[in-house]
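One chain comes next, on its own, written as structure tokens: the form predicted alone.
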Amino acid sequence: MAKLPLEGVRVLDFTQVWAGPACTSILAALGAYVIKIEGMSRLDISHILLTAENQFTAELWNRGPYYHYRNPGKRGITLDLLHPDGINLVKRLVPACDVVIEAFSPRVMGNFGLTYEVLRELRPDLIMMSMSGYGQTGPYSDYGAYGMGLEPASGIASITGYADSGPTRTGVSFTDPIAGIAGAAAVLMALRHRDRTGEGQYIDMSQQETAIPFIGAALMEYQMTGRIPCPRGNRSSVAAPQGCYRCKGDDDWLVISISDDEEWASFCEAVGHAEWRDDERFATIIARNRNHDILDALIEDWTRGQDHIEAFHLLQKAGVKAAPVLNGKEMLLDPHLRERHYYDLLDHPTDLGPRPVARTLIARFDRMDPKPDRAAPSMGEHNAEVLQGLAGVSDEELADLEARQIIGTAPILDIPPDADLMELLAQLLFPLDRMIEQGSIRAVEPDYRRQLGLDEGAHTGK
């Protein structure tokens, strides 16, 4: 295979949780140097969540999923940012980094003294990118901004719901990797123009903006026809029928969608109901949307009796748009995707051994195999090789770093000088029985290692 084609570009990436880390994800895959920024008082929030066996263990920072997923391929160090000579290393590393990428509200960077007008001094070719909620300008530009709030606010949340029950969230933060995705694609651009001019460059992204083109034809909608489009559930105005069905096990459903008359047809010959073709209250798309109440009822007494992946299999082969809704566990064990090796399995230097990371770039090359070649890192785990690699640090001062805890490999809490760390850690864990009765999660399977491989040395990647 070719070398990827951001070998030998190193990037400064003070982003947590999810819209950042997915950028430099993505930059990480295609073979950047990624050096991982945060503070042992101030770390990665997506350190802390639930881990997959729920028990405490030493280094329960080092184990949260939603942190492992998000940050693979990538060096991982700790700076004080809060104290100057957190600051100054920053400044020491900057020149040796063609790419800084920030996430906070605008006023941070500039707290620290680290606008991209500083930092330039340093490192004229410079690209730095800032990926706040809302842009560097603008009356919102200060206000905070977290993914729940960005699909409101980039008019998401306008159409997605039921016609009666208002606007609803999609169950993600979408605009996180919609925003990451925007992110990589702007870094790329301005390296390809740094490459032809020499120039480096600031980015302002904007995470509510990159948002806004998912609802274009809403948009459009509005400026040719002054209507305000409106959540419509599962039903769309260019295809009928089209919902989602409940299937005969305890919470499985099937996603149908036909979008003419040939369709149609195929449809209720599958599913045994040619009366249905020749029923004139649904022989035409504007007949079946006029009558589709009675269509969904219809149709769902013939999919409570189906097994969802048999009855997705059964519509595609003849021809008819379905797709069964899969669930997390269907997820990884879909026969589809192990086969296309979409998960990378990763093996963790910690006691969580290998696990399957779904692909951080989905499409497949001819000539290259982008992707993280190593797991996500342990808080701190690069700080010897990243400053003093990069930053000149020698042995006494990185010792002297550690003791004064500016880096370090361990949060640092602010708890009460005799309480046990030990017992507030095991707090954290959320008990599995009560989330299952709350309707966080639907089972828990103590074999998950063995149904996915794991313990026998069978993996889902490449």
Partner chain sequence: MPDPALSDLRVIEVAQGIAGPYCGKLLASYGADVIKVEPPGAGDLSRRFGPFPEDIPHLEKSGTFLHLNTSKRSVTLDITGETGRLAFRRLLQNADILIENCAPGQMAQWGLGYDDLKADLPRLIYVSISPFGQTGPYRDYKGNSLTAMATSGVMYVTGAPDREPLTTGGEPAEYLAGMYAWLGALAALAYRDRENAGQQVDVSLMEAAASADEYSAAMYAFMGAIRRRYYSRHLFSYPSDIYACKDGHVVVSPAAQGFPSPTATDQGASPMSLLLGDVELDQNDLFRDRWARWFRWQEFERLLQPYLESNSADEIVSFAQALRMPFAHVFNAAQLLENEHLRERGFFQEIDHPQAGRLKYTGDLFKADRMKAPLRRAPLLGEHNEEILGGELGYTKKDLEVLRGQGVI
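Return the form predicted in complex with its partner chain of this protein as a structure block, the form predicted alone having already been given.
Next up is only this chain, free of partner chains and other molecules.
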């Protein structure tokens, strides 16, 4: 494959958890040299949100699955940003960088003394992007914000939910990936602008605003009819029947969406109920919509006896839009995603070995293959490479910074004096048995490495 378009571009990345790291992992996949900066006492919490194998071993902070999903392809350095020497090192790095990205609430970079005004003195054509929850201006700009709140604040939750429930969150922080894509696109355009004019610029992104266009039709409906759109389950205004139907198995489901009479006829044929096609209650899309509840019951009578994956292929081969509701395991094993290399096997440090990690830039290209060339960095893994290579730090200075804990390779945890360390760490583990009992985890499969084919490779663990 030819070279990647962002080779030679350096990005200083202050972001954590999802939206910002999603943006910078896309830039890394395109060849940028992305430097992830963390504080040892302000580490990216995704290091410890989940723990591989749900077990503590040495360096547990380097074993966070979620962290590994969001940070492949980057370099990792640690800097104490609460110490003037840490800030000074940032200022020594900036002249060597093209882009600075941060996703704090607006006051934080100012508190560090690292505003755009300050940084562009060090690098006049710098591109800086702030991707806070609500943007840099306006009455909510100082609000703390995470995806759990931003999705409802963007309006998406107001049209998500069962028809008889109130607004509902998507089961993920849905604005994060949206802001991540928008952020990467903004940087690509700003780099192009710089190539053409020599000018850098400042980008003020509000994560809330990046998601509001997703409900464009609802915004128009209110303006055009006065109605405020509300949740309607899995139904649609342009397809009927449309829904999610129970299949054979513990918790297996199939979605079906039929948008015209021809597709309806194919469906009736495929499920062995040609008589439904001739039933006047279901003859047109308007009739099917009116009798949707009756239809749902009939359809579920059929799906209940079906395997969700087999029914998917059966209906698709008949020309009907259908899909199984896949869980995490089924996605990793899905033959289509496998053939398209949606998950890349990245060899991880410590004892994790190779693991499937999802693509960060969702597109395939003829002339390039933008995927991470390395697993997410261990904490502080590239302190020497980055600080010596780009900030001119000497061997002695590096040793001194380490000795004074301005840089390091392990977190400094702020533990209350009367706390029991083991008890605090135990809270990081998942009580999986109780979660299965409760229903928030479907199962835990001890042989998952074998099922994923991870035990067959060269790696045998250290």
